[in-house]
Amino acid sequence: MDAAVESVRVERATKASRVFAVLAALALAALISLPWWGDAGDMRLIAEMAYYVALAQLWNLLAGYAGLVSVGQQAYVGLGGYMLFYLTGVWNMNVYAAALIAGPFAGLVAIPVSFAVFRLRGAYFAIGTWVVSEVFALLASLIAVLGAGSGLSLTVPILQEISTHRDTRDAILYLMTLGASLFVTGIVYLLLRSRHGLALTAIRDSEPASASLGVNTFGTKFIIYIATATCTGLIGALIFLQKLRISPEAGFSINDWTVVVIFMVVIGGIGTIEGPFIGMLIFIFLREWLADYGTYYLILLGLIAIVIMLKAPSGIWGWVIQRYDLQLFPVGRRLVLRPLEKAAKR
């Protein structure tokens, strides 16, 4: 008989992921070139999709891997937006520098917040994060320098720091938002591929078991919470830089910045990088399709979420992985057997 000698190789990428990488590169090139062939409406829509993907990836990292189901991430969206408006309007800081500071400021505020909310578990943690967000919204509505309940608006000189031409300004803001979304997605992907990603996966599967194996569960969760707050603050600054105005209701809106994001992650596939993209596309499609029916689309979104949670608890992409073992962003390692040669006949 012939005895096949096989080698064992450790691989990350799959055939599907390699094909997807090529298609994604082509799609990214088209998106980057959009200012040269699209109009302002196209750029606003794609920019909105980009920052929603970024927020969904961050919430997915927080809840889907670290097990921190927060319903108060709108706090850091609002903090990032308000810091941008405060630094540019009161301190006359350059708008680009202010946007870069907004993210770390949100992360800095998240440090004392984490020590408070980390004392809570399960549903109490979720409620605690929401209460913290409401406190920030209330404080913003009481501080006169932040415009109190009326909020703040960006002035023309501030906008001219970006560009004196509106078309150029729209293109720059679009590319900044697209770049930030790619940055967040890339950071999440690289993090999950690292040893810290293994720790997060272990925590997601079983926190007591991961702790017994030496994983610093508190330290890992703390770092993830601060990192997501920092990136969320940066995204919040870019969101309101495009909207040109911020108020407590808009900046700390639980519906716009948390409920919608949770919907995207849950129906797309929590605990997967692909899930937020799918959830975002479904949300945008339904919102645009049902735009003439007011807020009725929210009812339909709720019904869709319920159906998917009943039929596919792990979300659409989670169902795809279970059924077809298809991964476009492979973060784990696989053992692959490859034949080398055949032994001589005995």
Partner chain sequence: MQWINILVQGSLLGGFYALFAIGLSMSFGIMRLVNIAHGDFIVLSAYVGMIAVDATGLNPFLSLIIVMPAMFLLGYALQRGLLNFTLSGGLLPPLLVTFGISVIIQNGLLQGFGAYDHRLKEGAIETASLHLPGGFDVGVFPLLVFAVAVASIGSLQVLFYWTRLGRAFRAVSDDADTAELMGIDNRKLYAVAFGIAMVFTAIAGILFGIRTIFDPAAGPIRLILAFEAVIIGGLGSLWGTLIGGMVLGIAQEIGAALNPNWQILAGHVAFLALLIMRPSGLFPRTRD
Second form
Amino acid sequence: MDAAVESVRVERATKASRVFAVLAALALAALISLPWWGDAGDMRLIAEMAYYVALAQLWNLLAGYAGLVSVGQQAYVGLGGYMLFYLTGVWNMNVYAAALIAGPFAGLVAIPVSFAVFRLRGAYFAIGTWVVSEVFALLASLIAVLGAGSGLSLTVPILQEISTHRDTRDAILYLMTLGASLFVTGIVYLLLRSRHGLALTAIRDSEPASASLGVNTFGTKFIIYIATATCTGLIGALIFLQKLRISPEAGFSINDWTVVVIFMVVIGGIGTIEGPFIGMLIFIFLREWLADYGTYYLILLGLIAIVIMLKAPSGIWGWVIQRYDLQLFPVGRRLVLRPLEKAAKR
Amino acid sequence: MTLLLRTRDLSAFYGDFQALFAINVDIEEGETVAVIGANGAGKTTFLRTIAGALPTAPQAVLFAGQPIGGKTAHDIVRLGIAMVPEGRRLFPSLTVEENLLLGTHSERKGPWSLKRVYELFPRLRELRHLPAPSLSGGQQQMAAIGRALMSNPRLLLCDELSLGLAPVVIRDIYQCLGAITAEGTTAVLVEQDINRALDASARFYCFQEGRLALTAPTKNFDRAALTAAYFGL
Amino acid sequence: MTVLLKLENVCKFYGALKAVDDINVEVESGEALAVIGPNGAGKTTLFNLISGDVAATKGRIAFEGADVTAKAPHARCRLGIGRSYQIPHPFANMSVFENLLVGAIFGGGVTERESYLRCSDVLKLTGLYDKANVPARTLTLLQRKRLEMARALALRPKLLLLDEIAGGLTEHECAELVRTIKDIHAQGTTIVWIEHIVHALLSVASRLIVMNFGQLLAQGVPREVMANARVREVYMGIPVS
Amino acid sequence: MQWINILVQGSLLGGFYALFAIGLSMSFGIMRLVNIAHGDFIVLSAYVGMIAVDATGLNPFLSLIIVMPAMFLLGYALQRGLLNFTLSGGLLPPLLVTFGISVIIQNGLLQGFGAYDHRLKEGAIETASLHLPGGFDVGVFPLLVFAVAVASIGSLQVLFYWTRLGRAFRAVSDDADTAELMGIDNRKLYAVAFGIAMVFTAIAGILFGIRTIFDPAAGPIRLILAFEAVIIGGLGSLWGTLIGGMVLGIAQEIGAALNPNWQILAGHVAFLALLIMRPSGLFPRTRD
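Right, and the form predicted together with its partner chain of this protein, after the form predicted on its own?
Starting with the chain above, the whole complex follows.
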């Protein structure tokens, strides 16, 4: 029996993924060492790229795998940000502890929200999530202790808690954001590699068939919704820790935290881990390239997203997969085939 | 007699699933022809392909000598092919009369008008202001036939007229169909109820698994051959 | 013989349409049951009721003596009900092997490592071993039909529901598939099979039921049922030779 | 008395929201298109009106002579050239493409006109009010807006139930494939439908521009209000949309009476509560 079990082998990594893992490790080492050789501007840009990748991975998990097309993820970005400012400013909590609590808090809020929005399907679900985030924005603008319409700022003592030196502080904030983004991407990757990833991918491809094979589709979607809210809250806290200020418009901005994120995912390739990276790079590239011309980069991004959706709906990486069967993040499983005996083949 | 409909190596696909394989059919003007076969044999697909609801090669379907395989469904109706779809498919939010009037969107002139359809199906005149779903199955089938006639077709495609109807209602429907074809309208009848289809037609084509298995006149054919073609036995 | 599946007065109504109307059926353990009936007779709805894809309007469904009427599809699957769909629903972007893993892990309730061997065996049984690592979207229709069946087999079902698994196949392909289904049945799996290709059905099934207008028209030994005059009339409209 | 006043003001406000919603309801009802850019089309109409007023010196109301055909053409072209291609592939394509249009309009206006507030000036009618018996005042302009909303829905009622075109709209909404088999060119019909929807969007936009200040970012909130009216009323039901708008308006006025800051919030909360209780709206159609 043991021999038989041994005889069935399954491979996870591919040649491309091994090469990529080495390159990614090198790139990561470079990014971690950035504070020692880059300037504050570099760190700000990379940190921004890092949190956008995380948001894109999360939205992709939600919409690309679990089929939950939410346009209200800004609710959890804002919640995370507000929680950080509230806990540090009003409760005098340690800034690291506050950042860690902000995520689970967003996840907690997502539970009652899910009871409401999970009653809705398709477009209704999308609009419902958006309205919920508008409700949060309006509540934030009404609550005095959250600074009402004008919002909250991080005070100097809180910042000095991180470090009294500005350069050190920038480096710590940068590394925190990088770490959080790595954490989120890692979680998404490990999740998709696990048996739960198998279930999610199955749900993405056919929901009724997954249920008929024993996958608890509702339970899986519910957990994914709560988990993405938690991670989105954490990223939200770190975004506004960088920005030092939060207001209802900035915290709960659909354009900043959901629309451009959706564009990134769709352009890069929905339903892939590689896609969000590609989409983010295109977004950042357009913005930096057209930085002197106002918001034309957003118009261009919108146009690209429309063209991709109509002409190549699986996105850039989806096109690459179809052509070259390339996997940089090996979530798949390959059965190592052995020649069959003649008798078994019939 | 002139050839009205000719298919040459007609194939049809749902995605990458091939539903029809090289079907060759010739139908003369004025004929009534039955298409029979078991479930999944491709009968409905055949009608839908001729009506333009499924794409095929332009030369695969010739209507009055003109290649129509590549045309859209709404263009094909305008050329004179009307469909009575399986399950009637009346528009539920329209009244009976509005459903009939929808047939005029093909903008074809000819003998059929509201008045004539009501003469053929007097019951529909009484029910004309009711919403379509409130009709019985047989009345809905009459409305669906009337709607197709309103486009003054040269070729009438009828998909499973008897589906879900009581035998007495089916008899009535087929009587009316006889009246329609007697005026020279060519008809293709897809049916699972073989006896009914064979009674109403002069020739039949039997489909099996997407292929043409047998064709014969309805008088004096080999029943054993039909059974074999039908079940693929 | 023990009763594996029992339907008592099961109904499914869509408004005025009685898709399944007061059906009583028992399936015995180890049996192979064939279901036939004209288009729209309610055969697929019957499967959907058994697998839990649609909820019964009335009636009771018991599996191994336990009431499963209110259970979700995934829960029924975990009890041992596997099914295929008439129109294949492959997980198009996953490999064939991964398609099977979903059934083995979530429906079969084993760990991922334990399921590898099982999936490998099912792939061999269903003739998909060579295709294990290709994306399911690249399969031909026959292979997709086989995948439907293989995926359901990977969960080691006690009851396997096959919905027109042979539809749209060539004669040769159909014969091959019938052989596989015979093998599966021989290994002890109970099978309920909807099909229009009667000769294929009859080469496997020991009992036949005929549905019409959502109701049970006849049931019994296949040759006798097929000889039944009402069945001939309803199903074909003419006498079967 | 105060409650009657709330009901009256809320209902009038609801007429405004129903007017926002008509275009959305049409495209939602006929081609199942979730048009995220709808609010931005309202704002765009106000801008087009502003340009027309500036160029011709016309009264804002009369600018509709220019704005309505312009928006019709834009709608027709967009549906024909772009949106028709999004309709067969599930939820994401229409959602994403209209998000793209939304971002393009918002940023296009921002680049062209800056972030400043604008307003269409109509003069006395903006502030005139009627004194009704019982001691409460009703603004002439809100009354006019309400009347326009009722007239718009009434005219659509006539279009849908008394004309050949309207019959085709209803047929396509019921069953697009079968309509095609009857000789209807769905793609063309959708384009006409979207064009007509844009005509009502133009009316909403001009009245909006007269009533309040607008800027390039004013679209999304109008979209949400319009969606709420449509969904509360029930998809595809025109008079339901009016009722939906009124429910929203009354909920907002009640909220505002309790605390002036709670107006919009009260509307959202009422919407979510209704949605949870009746996911298909107050007046759902029997068939979707």
